[in-house]
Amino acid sequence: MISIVIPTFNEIRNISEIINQLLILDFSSDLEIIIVDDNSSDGTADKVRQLVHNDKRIRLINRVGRSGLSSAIKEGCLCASGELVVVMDADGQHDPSYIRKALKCIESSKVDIVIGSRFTIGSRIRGLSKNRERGSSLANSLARLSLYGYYNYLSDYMSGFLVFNRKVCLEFIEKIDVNGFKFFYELLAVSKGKLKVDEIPILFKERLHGFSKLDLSVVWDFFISLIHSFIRRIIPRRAVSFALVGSIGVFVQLFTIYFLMGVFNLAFEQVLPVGVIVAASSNFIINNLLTFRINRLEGKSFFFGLFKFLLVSSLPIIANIGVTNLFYSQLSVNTFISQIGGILVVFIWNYAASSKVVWNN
């Protein structure tokens, strides 16, 4: 059986049209189209159920509670039942086409994995600006670079559209971080070198219907998967992007005691309490917006939320003290990794209470 995995957010104009090109390619095995929805609020679900009263080939995983592109993506991989699974696109970027001679690679190459690159010698281009294009190849170096020499023959390591051995590469998937950016990527990272993978030329095709799901929290989790990777994975990846909005905080901090200090020549004392409320603030709403975003408060829960979290933000003032003066005083007279000692104490305190009591996670 081959298994194809749509993932799926506000799609309802692509939708039908992907399914049916899919179910008229001429497949020698059983096939089974399994749609991944995020709970879109335009009705792609629905459209989907309609379709499914008329050819039992096709699934629908609805969720409702869970978002994400990679955890569609890794939920539709779990639930498969083929022995090849297919990942692809849902806006027609991907022509469905390619996947016979992605099948046919897999199959004559021996391999694991096979991708359908953008990149490679023989690759078009049509679905992409020219600032995108350059976009992808920026993206693509950094991700060869994060990979420590891990399949430094790919050319793209973006792709959306793959076709790989479930029993496999199963167990990697299994690992798989759902909050990572790009699902073939965070494979890789986790594979570290295990997997055969082969690349196919493939023409990437403009839109269908509808708009890109880029945005700033895209760009925002590729450079935290980039992080993640080049410390090989030793924190959470949460803990990542909220060490970076941390240092963030830093600046705006010091940014606003140095601008009301200049501009209302106030003292220092005066402006520190300000400074650090806005930065902790600050904090927040990135936070918020960003690292939990799939758990992200709305509404009076929002400010409920924000006071919380002020509340957490302020105990490990005292503790910082009092961590670094036992480190001092017991571990060691330098100065320095006495104040490294209380600065991470600190930290640990603040991501582990703030994501259990603000977030709930």
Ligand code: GDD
Given for the second form:
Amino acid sequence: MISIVIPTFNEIRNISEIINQLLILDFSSDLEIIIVDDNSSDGTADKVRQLVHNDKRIRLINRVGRSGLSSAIKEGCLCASGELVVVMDADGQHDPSYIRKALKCIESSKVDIVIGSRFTIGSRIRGLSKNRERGSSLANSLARLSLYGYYNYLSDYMSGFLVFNRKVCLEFIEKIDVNGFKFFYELLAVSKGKLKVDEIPILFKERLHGFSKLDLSVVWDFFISLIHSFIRRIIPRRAVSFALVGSIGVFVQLFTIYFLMGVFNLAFEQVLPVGVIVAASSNFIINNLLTFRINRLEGKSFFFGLFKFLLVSSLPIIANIGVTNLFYSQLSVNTFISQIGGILVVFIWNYAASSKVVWNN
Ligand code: GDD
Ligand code: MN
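Next up, the form predicted together with this ligand in place of the form predicted on its own?
The next block holds the full complex; its first chain is the one shown before.
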């Protein structure tokens, strides 16, 4: 059996066409098409339900309360029953004819995965603006660098079109972080070079209808994934995001303090508490938008959350001084090492306590 997994988010105008194209493909084995929809507001799931009535090879997973491209693909793959699994987009950018080519390739080159590459000899990109193509190509080089030592022979690390052997890849797919970035990139990162991958060139076409879902949060996820891979994934992915937001907070605090001192001619002691509160609040807002967006707080809960966040992070300000002094007196007389020690302990506290208390995660 071959399983085709298609993630969808607001693709009502594309979904029938792509499914119909897939149903008429002539495979020698059985076929199942798994649509993983994230409760699209345009009625994509209902459209799929109608199609299921006509053809039982179609299946729908409608997710409520879980979201994200990578996690949708992961869920679809875990529910698949085929020996081989195909992952592709719903918007027509991946032509169904590549499935047959990829199946041939996986058989002849005896690899575990075959991907459709947008950046190899024979590939073409029609469906990206010049700017997005440049951005994509730069992101691709960074992705290769972040996986140093693994898979440096590939040309497209963020492809959305892949065919793989389910049994071989399953143990790695289970480990993919649900908050992760692109499914294929995550699979490469968690498998650490253990999978054999080959590529076929593809023409990446224009979208049939609707818009790309690439936004600021996807770009953020990309940077988090890069850093996460660079540090060899030794800490949880969300902790990386939390730390990056924390370092933005450092700049917010410095800026606020020097701004208030410069413009209003105030003393350092007067503006320090303001700077600290502004920085902590901005950390809360960015974490709520990005790091914890799956549990995002809105309305009344937003303000209650902000209050809890300030409370949770005020403890370590006191603790920071205590811990740094302790490091200084007990372990190291080096002021730098003592401060880093203090910051580390405070970071762990802040991350753990706000995950639990503020975002209830
Ligand atoms: N379930 C679910 N949840 N599906 C999603 C989500 C989500 O949060 N976000 C996007 N999708 C679906 C879309 O409906 C579409 O079928 C497919 O995933 C690709 O999304 P697009 O929004 O069309 O992505 P793109 O064309 O900008 O990005 C392409 O290039 C990337 C690499 O730069 C795609 O081919 C990606 O798969 C690829 O990784
Ligand atoms: Mn697309």
